[in-house]
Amino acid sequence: MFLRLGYALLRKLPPETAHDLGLRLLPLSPYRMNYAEECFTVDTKFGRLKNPVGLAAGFDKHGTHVKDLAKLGFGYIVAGSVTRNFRKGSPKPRIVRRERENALVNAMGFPNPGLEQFLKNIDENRPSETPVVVSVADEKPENLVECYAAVQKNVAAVEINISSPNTPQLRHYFEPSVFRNTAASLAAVKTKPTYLKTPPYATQNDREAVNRVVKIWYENGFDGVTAVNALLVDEPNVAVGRGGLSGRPLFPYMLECVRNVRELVDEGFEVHAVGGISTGSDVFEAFRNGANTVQIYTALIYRGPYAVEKILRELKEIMLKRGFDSVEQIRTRR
């Protein structure tokens, strides 16, 4: 009842206010999602997960709520993105709901407390059983490498975010020479499984650019990618006029990218699917197209705090109907 009433209240508030208040209220909830079955377990480079549904980066940008978010049943949690130095982010308003599309547009601009404080937050709020992955970003390659080296001591894996649509200064990473040098610098200090977050394909040029960096990433011995980030769209209701579209409209972009990456690399290279996933059917399709796990964000906004449990129950029903004993079989038998 606490969660249902809280969710109903939050949906009436402006998006960023609702998000911040929801995180503040979460420690007060006695709820802990216990829907766990052996058929949901999945092996990744960063450990065996109790289920394949992760929380995408951006939900807990400061690393202060990972322990409480773990109560919602995630197989793993991605915190951040964190940059080398503190950032206030873009001017408000910077999040808009698109209710009819089950979507959000955000123009956050990497608000975060900076590397040192972020690491303290993670240490103080680490969940005991749920793996934590940290998303790292920075326009300067030397800062990106510094953040990457530092966060590995504290987490199960790292996600490198060079594809935020709200930070155009990141685009130089898609120049082959720049990315090749950056990937080599990151590889030199690598100690934990590491994933590259890629953008959706808006054009054929985008596809070719993403293919190039994925191949370089693979050749440097990294572990996989997270596909895809939000899609840059015009949005007059955010202060900067444009932002990253997430939620249901992103689903076909995600599937296309997952299929494409699977054609480029071998099965040992992991693909974590994010973008428009909100039902068990979506998870099933992501696995059928080659994903190792999935991540959600916008689904929590539109399906509420029970989203993980709802998704897993729906997935289990589909698996029973189609004769799959485990989520691993969905991908390997595609």
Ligand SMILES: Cc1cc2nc3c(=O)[nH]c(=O)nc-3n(C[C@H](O)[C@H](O)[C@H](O)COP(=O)(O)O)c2cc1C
Second form
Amino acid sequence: MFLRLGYALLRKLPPETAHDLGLRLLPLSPYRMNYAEECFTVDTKFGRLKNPVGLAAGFDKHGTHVKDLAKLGFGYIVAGSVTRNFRKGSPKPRIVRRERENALVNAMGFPNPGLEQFLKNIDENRPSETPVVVSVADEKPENLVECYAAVQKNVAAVEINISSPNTPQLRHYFEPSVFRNTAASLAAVKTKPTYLKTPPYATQNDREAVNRVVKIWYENGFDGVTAVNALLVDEPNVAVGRGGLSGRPLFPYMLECVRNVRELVDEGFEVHAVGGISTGSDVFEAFRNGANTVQIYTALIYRGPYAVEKILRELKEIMLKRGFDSVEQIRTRR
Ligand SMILES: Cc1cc2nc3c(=O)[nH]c(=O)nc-3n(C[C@H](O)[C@H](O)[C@H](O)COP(=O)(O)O)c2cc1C
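Would you mind giving the form predicted together with the ligand, to go alongside the form predicted alone above?
Shown next: the complete complex, the earlier chain at its head.
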């Protein structure tokens, strides 16, 4: 009841206000998702997960609410993205809802407390049973490597985010020589499973650029990718005029990327699917195309705090109808 009322109220507020207030109210909620079934467990390089639905990067950029978010039932949580130094982010407004499309456009520009404070926050807010993955980003390769080396100590895995659409200075990572050097420097300090967050692509050129970095990533012994980040679009209602589109319209881009990575590399390389996933049927489809886990962000806005439970119940129904005993089977029997 508390969550339902809170959620109805939040949907009437401007998106970023709603987001911040929602995170503040979460500790007061008695809800703890406890729908668990053996058939949902999945094995990843960062451990066995109770279910395959993760929370995508960007929801808890400060690492201050991971423990409360774990109560919503996620199989794992990605916190961040964190950069070397504190950032205020872009001017507001920087998130808009596109209600009819079940989508958001955000131009956040990496607001975060910087590496040292973020690590303290994570340490104070660690959930006991839900693995925490940290997303790191920085335009400067030396800062990226420093963040990567530092966060690994206390997390299950790391995502390297070179694909935020709101930071054009990240694009140099798609030059093969820059990426090759960066990947080698990261590999030299690697101690935990590590995934590259890749962008969606709309053109053949972009697709080739993404393929090139994925191959370099693979050749350097990394563990997989998280596909995809938001898609750059024009949006007059955010202060900077452009931002990253997430939610339903991103779903076909995500599927295309997941399929494509599966063709490029072997099955041992993990693919964590994110982009427009909102129902059990979407999860099923992502697994059919080769995903190892899924992540959600925008679905939490449009389906509310019970999103994970709803998705898992829908998924279970599809699995029963189609004769799958486990989520893993959906991918391996494709
Ligand atoms: C407001 C907002 C902030 C985000 N911040 C980050 C971020 O800091 N790092 C990152 O890798 N992705 C970030 N993302 C992208 C999401 O992690 C995800 O890739 C994208 O939203 C697509 O998933 P969805 O359709 O389920 O929302 C952000 C998305 C939104 C909506």
